[in-house]
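Just one chain follows, in the form predicted on its own, and it is written as structure tokens.
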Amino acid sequence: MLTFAIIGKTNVGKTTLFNAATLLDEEISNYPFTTKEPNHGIAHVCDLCVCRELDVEDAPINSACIDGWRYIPVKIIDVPGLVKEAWRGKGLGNRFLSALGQADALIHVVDASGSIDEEGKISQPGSGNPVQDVMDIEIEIELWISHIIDRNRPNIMRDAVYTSYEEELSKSLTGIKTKPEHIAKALVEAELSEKPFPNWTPEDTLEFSHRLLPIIKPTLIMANKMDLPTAEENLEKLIEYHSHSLVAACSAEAELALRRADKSGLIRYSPGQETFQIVDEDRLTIDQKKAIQYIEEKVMYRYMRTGIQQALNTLAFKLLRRNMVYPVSNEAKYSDGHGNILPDAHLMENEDQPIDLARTVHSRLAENFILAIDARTGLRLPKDYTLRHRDIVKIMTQKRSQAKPS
């Protein structure tokens, strides 16, 4: 399953994130460190489930269709606030960096309306740098790989003699998920392939880091509570500022507070969608009716959205580049063995074959894969056929015979 972690200073709403994006009830407060371990939860990524396309009633297992949409689970990890020199250990930078390594990418929330300091404290709209926040959270994560290469440094100059240097990188760094492929075009994005590793200086270091965080750990600047004063200039410096970077707009109490009056039957809403209907405006309070006037005006008619399952969506499909595959038992019913209806669909990565859907739903049936169709069509796919978006996909399987005992 697809994980994502949250990260980002404290107070700039990480954590509202996590409950809007998962609707647990961890503690929100405004003070630092209120978030003294990670968080685990489940949210979902969406598009357009292929049942409209094919006019069927679909009854998913493993995920869930809501209004023609396709929700897949993806894990989420609300993990510690980041204060500078966490990479040594202050703070609580120890929690937030190991919980960073099991992350397949990263949703870095900042304050965009500028109302934290640098200790990560409330202060004034607008006395906040946001530009300089995502940079002093980049920097503590590079300056901790370039920690672990050169705590690890005699072990790879001692092992290298009979593998490679590349190869020695990577077994130091496999705790964050970092391939020899990772490092290969790290190596070349930060001009020390030709450099031999004993003279690497700890510039180099850094400087393979730097290009090294980007390629193992894609990230999407998440800038939040734009409903606040001075978030859209901000915004503005934020795109500027780190172009490298993908960068959506979001409120993320928003998102909690339309999710919540959703689940308590006060409103009807999708997550992700533009708009949302009161279901009986006399049940509403008047506090109520004020924040939902608010979320109104300064929120779905600025923004359309409060971009919270956009950026889900965005790291998914966009910058992980995941193909939502449907296997199927029967091609002619789109359905299982038992009768149900497009009931899984999985997040393949980009260069996936058929084999590795197979894999993906059970290793029995990739030990006894023989071939695949596709399901609309009926025709038979190439061995080397890479999945694609939207693919309905049937495996073909054949028992392996056991050898008699002599």
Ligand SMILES: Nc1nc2c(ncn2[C@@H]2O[C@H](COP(=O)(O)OP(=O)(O)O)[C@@H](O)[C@H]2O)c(=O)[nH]1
The other form holds:
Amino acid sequence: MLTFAIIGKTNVGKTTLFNAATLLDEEISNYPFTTKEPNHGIAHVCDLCVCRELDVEDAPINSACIDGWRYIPVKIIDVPGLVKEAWRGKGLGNRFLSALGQADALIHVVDASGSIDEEGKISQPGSGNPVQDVMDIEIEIELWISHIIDRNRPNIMRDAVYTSYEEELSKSLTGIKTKPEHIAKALVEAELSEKPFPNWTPEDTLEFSHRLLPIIKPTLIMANKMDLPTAEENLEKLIEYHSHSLVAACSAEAELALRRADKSGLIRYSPGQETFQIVDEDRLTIDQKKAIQYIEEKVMYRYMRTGIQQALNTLAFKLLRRNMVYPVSNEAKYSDGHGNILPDAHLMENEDQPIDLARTVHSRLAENFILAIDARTGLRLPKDYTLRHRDIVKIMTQKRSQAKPS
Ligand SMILES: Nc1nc2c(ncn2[C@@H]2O[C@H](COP(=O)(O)OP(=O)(O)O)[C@@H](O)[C@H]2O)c(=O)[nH]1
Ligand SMILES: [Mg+2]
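Please show me the structure of the same protein in the form predicted in complex with this ligand, now that we have looked at it in the form predicted on its own.
The complete assembly is shown below, putting the previous chain first.
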């Protein structure tokens, strides 16, 4: 399952964002996923479901469909404790950094209102420096990657005799989801392709880690607390200074309040929508009315949305370039073998082919794969076809009696 880690300094709103993003799950999960570890939860990415276009009543199993929007579960991790020198193991630094290593992408939350100081303590709004806060955390992670390389240096030198430095570097970083092609790209960007690894200086290792980080962990910077008056100016600075990253504006607290109000039946709100409806004005207390008015004025009218659902979607569809693909076994009815219409949707990687979809569904399906059919047209897909967003695909397999003996 796709995994996002929420990182950032203390008090920026990571846990608020985590709570908001995971609240929906209890209501809609009919799939067999749970997370038992603390700080690990299930959030969702969503896009228009194909059910409306096909005019069918779907019966989702691995995902959910709300008002014509398909919600696919993703794992989300709240990573606290990225304090200064976390990479040296300060606090519980290393444990938290390892949690980050599992992630496919990062949500880097920053207090755009500038209400925290350098150490993450709450201070006067407007006094903090969000641009520096983002850099502090990035440097901490880069130092941690450098430290892993340094620790593995003797092994890399020893084993590269039989392989290559590139391959051994890649092996030493597989735990944080680094692939050989990532290493090759970072070497070029750091201008280290021509410099043999044994000659690297500590600065070279750090530069390499700096280039590698955005490649292995695509990151969305979330400018949070946009409801506060001091946030607007900082948002512009963040966009300007961190022009290499995507910066999104959000209010985690507003999203949490709206999702809670929806859950308790006070309002009707689907995550990511621009509006919400009050169910019964008379049931609201004065405080609740005030809170709703605050969110309407400070967040929804100004930014159209709270920004949380868009952030999750941006990570999956833009930064990680995933495609939502629907496997079916009856292409005429768009159903599985039991008649469930559009039961599953998967977030496939950009260059994935139908065989990869087969593998995602079941290893046996991939072993007996012959060809794939586009369910919309009923036509056979070319051999080298790469899956597109919103494809509906039937996998044809050879019958067991025809299967080659293994
Ligand atoms: N005004 C405002 N406050 C927020 C927002 N998000 C979080 N906070 C507040 O910021 C403080 C720290 O939040 P928390 O989620 O515990 O931060 P963490 O340390 O990064 O996990 C809490 O008092 C939150 O209520 C927001 O969007 N707007
Ligand atoms: Mg927290």
